[in-house]
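A lone chain, given as structure tokens: the form predicted alone.
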Amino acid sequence: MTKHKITLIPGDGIGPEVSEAARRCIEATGIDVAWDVVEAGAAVLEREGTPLPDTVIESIKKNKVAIKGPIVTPVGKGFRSVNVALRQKLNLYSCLRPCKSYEGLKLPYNNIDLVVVRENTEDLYAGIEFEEGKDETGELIAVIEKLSSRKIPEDSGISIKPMSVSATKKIVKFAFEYALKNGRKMVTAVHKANIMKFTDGLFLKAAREVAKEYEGRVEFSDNIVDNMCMQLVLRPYNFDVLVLPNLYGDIISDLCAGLVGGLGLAPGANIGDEYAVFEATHGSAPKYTGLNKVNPIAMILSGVLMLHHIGEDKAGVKLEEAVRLVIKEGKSVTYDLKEDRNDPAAVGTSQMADAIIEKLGCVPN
């Protein structure tokens, strides 16, 4: 049996308590795993003067796979995302978003199976931003206006959206390349190249150019992001793979896990050439600390992703086998699986990830 060394980062808010969930789940499929157990986020930024200490890069590139738990992104202050540091320093180009519905929830769509493919690396969330008032801000400011003739006032604040042939080629290379693992019929890149003709303009050409290497094998179409988001309401089945740039990946990635229930079932992995962070797609939840209350699937869907990536096929297709029965069953759920969210019969984070082990026990190896 394989040995496998892999970084935990627990994270903020909830991140502890569905990290504890996964870690539990994931164990009992009966892989041999080692916990590399480090710190990231708002819980060390005061000890260590960083959200993202060295210890945590350094494990990562040590095991070369992670799982973390949800960290704190404060909203217009504070530290910038750990999550697109983490993006970003290890170079894990692709976010794959898988969103699935599940036999037992009363939603408005059935038999939902997309992925969202997202670039990670570049876009407005590449982070290169001036702030109002700066003088390097009115330097700026001063650039562009003799550059292109437009006038900005001068109290803006300045996003940079920088998106590379390169980058572009290589996320839509990771979808058709998904796609045809996975026995997927189509990809379709998401843009606003109508108006946006110099970057999402150059994503949509560098999509066209990679689709022609796999025509015949994997179906290729585009879709405007403002009418990707309709369709997907009217037509969900439509569509298969989306691939798209790093700010609407976000944002349809949100819109996709409404329809199959809710960012709760919402799993996440963020892949480059050399290292994979897993994580839950939904944030830290801070008001809900230590309350036993939150949804875990999430969080143990990753760890799905996870034993896929690391080999073992076997353990995740049983952990998401246990995941599916609990969900079909309805009993061991938390409220916002149940149809009533304030059913007294909910239970809490630690007795779904009790009931999807128990599960465990039933389903063929």
The other form holds:
Amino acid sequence: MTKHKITLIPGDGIGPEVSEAARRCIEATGIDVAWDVVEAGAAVLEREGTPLPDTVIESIKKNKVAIKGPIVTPVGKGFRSVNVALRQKLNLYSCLRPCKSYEGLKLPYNNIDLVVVRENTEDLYAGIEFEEGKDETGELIAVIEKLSSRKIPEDSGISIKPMSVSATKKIVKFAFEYALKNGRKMVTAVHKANIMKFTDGLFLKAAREVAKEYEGRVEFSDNIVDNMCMQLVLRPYNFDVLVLPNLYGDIISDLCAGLVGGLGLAPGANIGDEYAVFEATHGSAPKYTGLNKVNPIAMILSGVLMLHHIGEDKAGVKLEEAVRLVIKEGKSVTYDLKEDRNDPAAVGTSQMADAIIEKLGCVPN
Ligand code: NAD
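Same protein, different state: after the form predicted alone, show the form predicted together with ligand NAD.
Shown next: the complete complex, the earlier chain at its head.
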């Protein structure tokens, strides 16, 4: 009997290419896996009338674990983000984004090893929005003006920023537990509590309360988000695990990806109490669709996180080692890891996966 049943969502844009690379690398570790391949995204919308069919949710609920390629979210119009809907429907409240630098790359800093823990269900990202000019937006503006005695221009659009004590405590606890399990020394809460007192202020207060439970075991600090951006660029070694509300987490994880060589190297996981969906930090990079050009490592390292999650630690360690060796060698790497992005010696997505699979054969058990 197959040991692991895993949902695979190829995604769109570059999604199918990087997903296929990750699938091949995961299989090459020798683990026993059966994939349940289900589709979501723009193409599915045309066929089924929804970009996120129930079959996708049902598959993840059945298998508990999924790996997913990126999916396009149209800007300003069209369907709501499938990615956000998936996180909300499955209560994948924590987003884990490790950012680690690998030897062989020309980076501003070596030996970066940061972990971003992003709240995944609330904040401005919750998708509660009111469009400019709509009746309900006018009604909302009238209520806000009455309750706050502040004037809002009538041609405004409004996005709501809900943040709760319960969700904050859950994500901060997740960050501390991660730190404890992984031998990390410090958790830093990132916020803008000086300005948004009732949302980010609440986040900071709740984070401090949770931090007390870990006193003497894991250090706690906090930082205002704008200052955090500067500190990460100037002194990244001062930080370890960062815990952030949804929107800042989204932005800071791209900054941290930049510190370690770019989005092509930044893996991620969306984890809840029952289900987990593994996906790269990057999006569907539409301009590279079908070109066999982009870096599959972010997706492959998301697979490494998944292997650890399903208890296949040995396979996870081996696959990461194979990735490390290929980057260090610098021969079979995609354009984004070359000093000159037009270097004709850069290989394609599938060739880089081939090189990683070949290296897997040399990694001792
Ligand atoms: P993006 O991450 O898709 O791409 C930005 C740039 O980063 C690319 O043009 C490319 O230069 C680089 N890049 C990204 N992935 C790379 C890789 N694997 N290898 C090498 N370079 C890589 O961001 P975007 O262009 O802002 O978004 C495109 C679409 O993806 C949007 O519709 C967005 O909503 C969606 N998106 C989806 C997810 C997700 O599915 N979780 C996440 C982020 C963005």
